[in-house]
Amino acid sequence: MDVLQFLADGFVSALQWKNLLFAFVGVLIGTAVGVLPGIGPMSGVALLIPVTATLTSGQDPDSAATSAIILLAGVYYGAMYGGSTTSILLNTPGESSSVVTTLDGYQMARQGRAGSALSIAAIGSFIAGIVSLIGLVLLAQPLSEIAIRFGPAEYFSLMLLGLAAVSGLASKSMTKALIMTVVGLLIATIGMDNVSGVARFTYDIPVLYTGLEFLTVAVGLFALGEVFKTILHRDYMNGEVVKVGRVRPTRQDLKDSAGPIARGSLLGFFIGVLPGAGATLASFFSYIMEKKLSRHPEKFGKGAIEGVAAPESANNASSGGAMIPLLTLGIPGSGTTAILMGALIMYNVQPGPLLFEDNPEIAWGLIASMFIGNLMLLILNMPLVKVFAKIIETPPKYLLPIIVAISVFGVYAVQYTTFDLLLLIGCGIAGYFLVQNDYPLAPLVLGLVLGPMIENNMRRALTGSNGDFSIFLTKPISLAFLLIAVLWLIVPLLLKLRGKKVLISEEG
């Protein structure tokens, strides 16, 4: 009964006019971000963090944090919705978790069934969003109550597991992913040491005493890095946009899609809960499962509506599932949730088991807003499909300057230093070269976010054990987390050595 009361309080917060407005703006921008190929949820969320800081200035801290995270989460799951539009109409995934949708979605569009494909993707995404949110409501409180009993040793091992999970599946080369994880952890050490007060890697430069700002690094790597890539590679879209036609699905379409939507929603949710797995893995698995279960597997790849319904449901359910480890354990399971975690910390809100005790209005307000946001997305996407199809045709000469302007003004509005503007440009150049050479960015961001917490918990654990490192192995839960972390790194490596293909995270 407590959970229902908390959820009711969350709806009271989420239904305030300003939070409704933030949710609407978030899902609208998120859909546009998903529709525009190349931007993706990570870049979209990173780009809007400084905008939320400006929009919420003047509010009390808790209210500002609630409004900001509602908007950013709206961008996250809105982008998951929007990614299907370009996959279906243009055979170009808006973001990598929509790659599987192109297989049957574009074939349906070529057969004159683009409207049916888009509407089934929207309906499947809505149902999957609701299923994953019900799972979030049921699991959030019990998980956080278990996690409250964790000591520093357990937290240290849990955070190592989070790093290992994202690094283990984040790119074609695990070595490159681990290098990026270490780079993120090293960047996190710059600044004044909280315990001893010693300046580390600051080289007597005063602006480095507070460390490198997460916001500047994230916006530079993702948003500006993407801009540089588009300009230097002339990576503009040349595909022919298919006409949408009738939007409402037929009764047969709904009948054929019901099972795949239900199965995709459940599978996507459970894969989303696993740190590091992500939406791409969920959409691939659901597509493979539907093909195996189908009486007519030969239809897949030729315009089967099940091939749109299942992966779209799975990739949206996984975004709700990914919020569970973030909110209850303080472990971001993907690059986007790492950026959301960085945003919460920026507002002095610590995700993890104490979030539901110390800041219930933020946690439950966010969960309630996701119910409202999913409904908004369905209402938006069904009638406005043809409008979003037009967004695809936005010329890069207009889009790129807008992204650069938001990045520069946003970072300067929060930081007020020219150093951060130089760091922004430097991170943008670094982001471009890293992506070009297949170095994944998600582990770097995760290392930057989790680094200080890993260090603090390790120190606290060692202080309690008088410097004895065996404390991490003698505590059963800590040992279990460490063993899972090792397996998470070794199993993909063994599979690769045996010549198996390992599916990679959507946010590598």
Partner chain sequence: MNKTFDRYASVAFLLIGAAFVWESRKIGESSYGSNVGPDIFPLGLGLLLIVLALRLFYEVMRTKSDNGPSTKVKLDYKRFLIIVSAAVLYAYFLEDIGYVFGTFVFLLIGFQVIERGKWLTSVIVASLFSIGVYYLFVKVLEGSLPGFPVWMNIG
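Got the form predicted on its own; could you also share the form predicted together with its partner chain?
Chain only, nothing else included.
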């Protein structure tokens, strides 16, 4: 059993005290990020990249990358746990994947069952996390073995598929989503071309030679964008927080939620694996499915525990599932995984099939740490749920300026230029206005991360074919990817034309 051996090695790496600490800090911050309205998983992860870069600066490159990605991934799935807390106690989702949880969660809280709702959400998230990790372990090796045979043409088409999938579902207007994708790809071309060494769009400005730094753009767009939104919309005037009450769920609660948790985990996992469809869609679909399957659909919306268990399991499972295309293919399927990928690239680690060959300790260390992190989250969330509920009451007066200060510190600590700080603020303002007008940011970040790789693979493929573009169509696998990509864009358009309402996957 090869896989078990790798996994065991991964546990050895993940159980080092410093990586345990990183995982713990990651899930702790993640939970806080999920609980705090105004910081979603994307801005949370983006904000922490520079901080982890500093924390790991003393280690050798490989173990630094392992520790950093363990922490950042912890923030990602930790946020999925924490997001339910505000949905249940405040009727305000901490992030978009917990929107449906408010429907029944808040009702339960009003009936005095907040504790049960919170603990079922934590238990469901835990089981879902484990289910999706088992899926990740089983699929990682075979998938990366297939992907390793891909040539540049196949990779180019696969990345286009990833972009198409995310753009197709990202916004009400596909045109806007596509525009954001192309803008992201174009921004990525600024700087030194890493194939020929020619400087592009730099106009002899030294700071532009390395290109616009991904980190600066991501932190600006997400973290500062959200701060500016909160200030402009006066979102910081909070409502009443409901008392938590008894934390342990009753036996009846557990019995009622076993089925929804199992179904939500599986559904969420498969939705997570698909590029483009993320945690928000997963939670939404699983809620609808439970309502359809239930013998008492009238109970939904009035405090049914199934309506908390299913979506909370699904959104956590999907965050595990989303790691599969990221780690095995090097294709992030969502904004948050794109940011994780950017972080890995900052550490000179290229996610993709080679990751499992070249840096198995990073890949398997991360997977093993996610098992541990999920366990930590369960232990943290059951008794400490009342403590986390207190975080909601952090006065935004202090929180908002501090987020700006952390962004400035983080960017400066990594980049050391005033230019990046000004770019950061500019991106924050741009991020606010773009989101307000329904221009999704996830495709832009995805384009920015994938841009250099798409271009490299395209040029390598074209160099091999003497500039003949038909190479992308004559290779069968490449053709298949392109066809799926086109379908992914056309099907929602056709559905819209026929008057169907198309669900979109908002993330933030």
